[in-house]
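This document starts with one chain, in the form predicted on its own, laid out as structure tokens.
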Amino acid sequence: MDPRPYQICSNCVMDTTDSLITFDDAGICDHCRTFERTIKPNWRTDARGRAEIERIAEGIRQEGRGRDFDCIIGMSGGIDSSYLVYLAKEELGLRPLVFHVDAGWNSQEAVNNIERIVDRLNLDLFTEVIDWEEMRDLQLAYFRAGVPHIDTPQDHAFFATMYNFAEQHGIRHILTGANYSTECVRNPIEWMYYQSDSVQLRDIHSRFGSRPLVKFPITSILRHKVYLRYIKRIQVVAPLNHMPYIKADAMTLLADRFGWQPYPQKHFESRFTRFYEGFWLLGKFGYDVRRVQFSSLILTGQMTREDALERLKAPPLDAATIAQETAFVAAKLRITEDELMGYFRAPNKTYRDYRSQESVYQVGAWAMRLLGLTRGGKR
């Protein structure tokens, strides 16, 4: 627990649940402070922007000439990555393959977005179905393991599966759904730890799981930030960065255009995540994704303080809503509810109580703000 009172920044949402927090005179933390200073004066989203983007997919356009398709997204079916899509398609006129990671936990209306919006658009659609028993023990052994970020097996498998893709079949660009706009704020490492971590991974996997991991797709921060990017020069590019995009505009487009159903909250596309984000993160450790979510949009002027304030005074599910998704998750993995509950009620852990490549991390990340590769992030 944070020795500290407790205190809320005054021009966002951000608090002492996060324990690095600081604060100047004005009450003002430095998550706000860091997008003042390195985000807002380098993120180009008139004309300038809108150049460097077209410039970029020209590039994209050139190389993929000749081949069924010039780049590859990862579609989730949330508001981010179909919008991506259809930016990709109509606007930047790339041929994407739309790929998508099963890892098990897919919401049916995921499902549908993914379908209207490539059967819309003519697109393609690969999908890379995760051996359920692998990723059901991996996802135990995260639960048993104490630890917050319980979403990073699956996390984990959706980028080392897509990367091992590009490699495997010579795809030079994977587009993102990144962006500046609704994520400038990042989650504290505390609360999500890297889900690219493969030696933590390995370690809780070793720990709590019961079966090897054989098919389960395992990648590494050298691998994909080091090997594929330099060696492979598999580059990845963020588009939405380089025009203006707002949310609210994106969803009415996507729903008008293509039938798009949104979401209650960010990430609620998948069952587990609604379920970690939306109850287990908060009741067991009290980090309410929702302040990352909307100081964001505080910040790049899509939600007023009030607002955010106001939406933060009832919880992210309601009590009928979380009976149900537990009873889900519990049937899902094959436990009893009164294991799953189990787990809520063990002492917390975090990535510190398991070994990690956080120092790697932490030297990665100074050496990518040093040349301008990166801005903001967690810490």
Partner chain sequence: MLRPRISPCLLVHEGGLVKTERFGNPKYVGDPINAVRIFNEKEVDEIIVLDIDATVRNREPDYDLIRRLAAECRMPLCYGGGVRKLEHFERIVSLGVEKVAVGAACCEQPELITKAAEVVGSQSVVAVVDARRPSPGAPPTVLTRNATVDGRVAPADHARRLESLGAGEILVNSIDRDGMRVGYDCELVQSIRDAVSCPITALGGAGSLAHLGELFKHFGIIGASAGSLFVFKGVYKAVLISYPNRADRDRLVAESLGPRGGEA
The other form holds:
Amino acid sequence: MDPRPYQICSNCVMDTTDSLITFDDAGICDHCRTFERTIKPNWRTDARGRAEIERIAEGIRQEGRGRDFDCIIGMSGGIDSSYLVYLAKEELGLRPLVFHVDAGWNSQEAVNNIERIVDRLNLDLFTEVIDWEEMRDLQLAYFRAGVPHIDTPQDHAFFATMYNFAEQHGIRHILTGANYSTECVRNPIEWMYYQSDSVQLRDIHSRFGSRPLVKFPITSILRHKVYLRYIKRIQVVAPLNHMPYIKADAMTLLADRFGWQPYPQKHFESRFTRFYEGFWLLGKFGYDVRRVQFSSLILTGQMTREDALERLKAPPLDAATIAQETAFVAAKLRITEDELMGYFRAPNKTYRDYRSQESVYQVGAWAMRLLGLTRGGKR
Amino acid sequence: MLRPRISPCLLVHEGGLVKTERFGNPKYVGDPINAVRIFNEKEVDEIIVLDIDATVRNREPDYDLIRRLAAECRMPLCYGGGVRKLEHFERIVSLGVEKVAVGAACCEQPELITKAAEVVGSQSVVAVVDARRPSPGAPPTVLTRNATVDGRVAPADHARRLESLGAGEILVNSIDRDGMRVGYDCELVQSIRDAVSCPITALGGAGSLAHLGELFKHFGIIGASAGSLFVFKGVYKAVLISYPNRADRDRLVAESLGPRGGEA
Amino acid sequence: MIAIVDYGLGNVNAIENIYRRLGIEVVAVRTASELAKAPRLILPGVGSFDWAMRLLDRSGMRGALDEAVLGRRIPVLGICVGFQMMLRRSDEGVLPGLGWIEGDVRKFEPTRSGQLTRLPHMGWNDVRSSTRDPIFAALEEPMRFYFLHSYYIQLAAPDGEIGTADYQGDFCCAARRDNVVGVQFHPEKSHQWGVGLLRNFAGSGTC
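Mind giving me the form predicted together with the partner chain, seeing as the form predicted on its own was just shown?
Let us now look at the entire complex, which starts with that chain.
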């Protein structure tokens, strides 16, 4: 229970629903301070940044010579990964293999957007289809666990499959659409615990799952951040951080050039994510991820605080849509709406109620910051 | 003008969607409900869903799956797999399915076709004719039960008989071209066209929209069904659901049917 | 509120689903007393004419249906065989129809325009409406719907015709007589045009 009086940052729109938030005397939160102090000074989107990514791209091109492709890009159909694919091919002259993980929740818009971009850019596509029965069972296990991070199965599968594929095929470069421009403020761990923590995933599954996880791809933080990174030398590059990335402009470009269809909100390419972020997380825990997303846009000058506050006044999904999406999710998971809402009303748990590798993350994050290998980061 | 139909055909195996090659080697494609939902949003003409386990494993049709599929379809749905009794037809149709496809029963109990046509109407009875050429150019024969049982009959003769018994549509499927993406077996389709006057749907071999166009050019108004074409993309056979949009479909039909329009 | 006459035939589920997703109240009625309270009806149907008439009689709703449509004159939409049932009789069977619309149900001729008529008429076809009937309001032109039938409506008088389609020659595919409207095609299986038509039928006014 948080006995703190309500407070909202005077600069962005993060507030005390993030229970670990701290404010300085000017009422500015630690997310903003972290951005100003550690991210912004080192975030180069000018000629220097461009030169840096060109250098990296040249390295990728060299290594990939003679091979069918020189890097892989995970594409969800969302704006970041879609724009990244365009950038990689057209501006950086790379030859990416576009990689898509189908966890069973693709919206028609996402599928359509992937098709258009892959076709128009004349790229190859690889899809990994997660076994739906296992996915469904794992998702239900997460619902039963009562934790906020019920989107973990999708995210975990995505990363695990990508890394497995890269390792199997000896690919050393993974391009990601991660970017400070729209993500410099990260979701608090309290809201979305590390999706790569396989100890937590296995614990939740063993307690609440009803069938073995055989085909479901599992990775672990040590595996992909240490073994694959330093032993197999698989490098993850985030090109969107090396040039000006303005979301609205990116959407316009993709719509004009490729007929890309925009989504009403971030992450709506998966109908589960839409339900999760638009209703479940907010309704059950009071966590509104729009605060995080808008705060990032405020800090990078793409949205005003007034506009964000205005938009936060209304819920992300109206009552009719919530009813429709609840029915959809229940039907898709083959449970009744009563059962689903039963999970909604059950007591709230946190990641600390289950086994985890949190200490490994903490040590790792500390070490990475010390070595200057990462900036900002989740907390 | 009546248009030729373009229908995705989805195979259900152990509750999941698969795609086969020559009726073997099933590759997992995903959740059937999500696939049908996406096809529905793409406004496909019709959709065919075949449960390839039910008959060989002697199981009843999966009514729960059928009900959920039907709920997603704002277009006609044809369902097949494990249909062996009149009651199956009645129940499947009552769940909101337009057409019921029968394969093995056409050989094993052809009188069922007549009974079903009387009750649900012949327009809802689709006779599936799976045919294989032992080698290219050799005459095809009918096989049933996932190509494990020899029907000992030529496809055209079989189709003719089934139409006279009351089938309202013939779904002719080339086993040897299944998943091969080399084009439809137009000779096989022609033999069926010559034998029956009811509507026909061709399946097996489509690998591009050009193959569909070729089919329409030959046969005018006909159903063109495909699996791989709408479910896989590119050299890695990446699973991605696709379907030509309305403008592309209209253009394809206009180019294929030409100035004479839709001759049935 | 829309009441779908559930006498055992026709895609009740599909029609219900569409109305639910549109947020329009819908219910399936199975008894005479349920039907008597309905403000607006849909009469679906697939299969053969006689079989449909027989099931309707067996349902016990026949009387209540006539009372609602001819007596109370509430709006009713007939779909496919449901539409055919509203006529006097059909070439397909021996039983008489409901007789709400003057005309008969005929089988498509074996040849039309000099060509063999493949039956059933199956697939997506364009529908033209010259009368601007409210059930077609705001539908994207050219309208197209899904057809699956071997018999078609032949009206006694042409003024009831509100829609035609071309299957080797024009035929009447939609008709209206006051509160009674019928469509030969399947709006519950015709994507946006069907959803639009069903929405129009649920609207207030002359629909």
